[in-house]
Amino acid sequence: MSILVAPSMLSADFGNLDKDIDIVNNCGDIFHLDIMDGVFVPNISYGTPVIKAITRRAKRPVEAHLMIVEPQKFFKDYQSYGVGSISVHYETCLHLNRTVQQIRELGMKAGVAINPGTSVYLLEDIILEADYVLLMSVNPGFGGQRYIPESTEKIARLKKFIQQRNPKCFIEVDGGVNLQNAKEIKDAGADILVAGNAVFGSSNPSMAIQELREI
């Protein structure tokens, strides 16, 4: 399988968003959104309106990575928005193989997503019941990072993990991602790629993400 591209929307141009939609919507596998609370990670993204705005207009499956503590008040509500699959940080979750199973109760895929100093490890007994695994190669919380070197790495271990364990389940990569790093990145084992800045900072981010898919 061609590895995927999933453009976080966090970078597209908010002034002009329906132009970044639809080049998602022609060029793009995923839209990535990543919904954060000032209190998980130190920003704050978008709310509901844009939420609503994007999954309107999207004819790509739509996946929603929430950084934020309590994320389960909010599953319906993203149901009801049209999201598909909703990644919840191990990191927030005192109950977590409750949080995914209530995530896959709606109908949605759920995924894990792990900061970059938590081992994929500690996902033994909850990567039976994940459908992807989001592993951060930046620190959460602000786009425009430089990729941590050491999570090439680390995906190549959580890639040899999941095929012991769950060989169904995907690994989607987020941060620093770019042409410079895309190939090591899928070499080790990722799935699906986001990518912020280095679709919608190009001069051409319809290229930008042909390019990724086939690098």
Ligand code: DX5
The other form holds:
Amino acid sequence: MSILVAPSMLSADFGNLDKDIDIVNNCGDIFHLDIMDGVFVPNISYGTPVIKAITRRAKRPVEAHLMIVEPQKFFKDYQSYGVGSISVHYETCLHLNRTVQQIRELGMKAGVAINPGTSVYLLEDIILEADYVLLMSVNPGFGGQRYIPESTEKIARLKKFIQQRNPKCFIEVDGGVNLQNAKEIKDAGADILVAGNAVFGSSNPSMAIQELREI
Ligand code: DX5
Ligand code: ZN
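Shown: the form predicted alone; wanted: the form predicted together with the named molecule:
Up next: the whole complex, starting with the chain shown before.
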């Protein structure tokens, strides 16, 4: 199966959002929405009006990556806007199993995101319930950061673990993904590549998406 590309709208042109939404509609696989609260991560991104503007126009599945405390407060609203998948951070959820169930009960796919400093082995139990793991390859909070090289080995470790525990669970890699490192990330076992800067920072975003997919 060829790899899926999920452009991160954090790097889109917010003065001309429709144009960048249409690029993803035409060439991308998934809209990746980074929601930041300035508490869990040292940055605030965007909220409801922008999410609605994207879901209204989106012709591809939309996923929300919640880098916020108490993410469960927003599941119902996001579902009503048309978000199809939600990932929550392992580090923010005291009752992760319940939180994942809440997402699934609303008919959405549930992902568990982990920071670079969080071991994949902590996912041993929740991996049975999750539709995907979002492995952060930068410390969350900002687009355009450098890929942490050790992430590749971590993806391979996660892949092995997933094959034993729940082979249907996808691996999504997020942070610093570009044309130079996409091949090693794919070979290590990633199913979905998130790319912000590598897509919207490129002079030809459509081609960048295509090249990432064909890597
Ligand atoms: C970081 C976000 C990422 C990020 C990806 O906290 O979760 O989705 O915006 O952007 P690039 O590809 O520029 O690292
Ligand atoms: Zn993200």
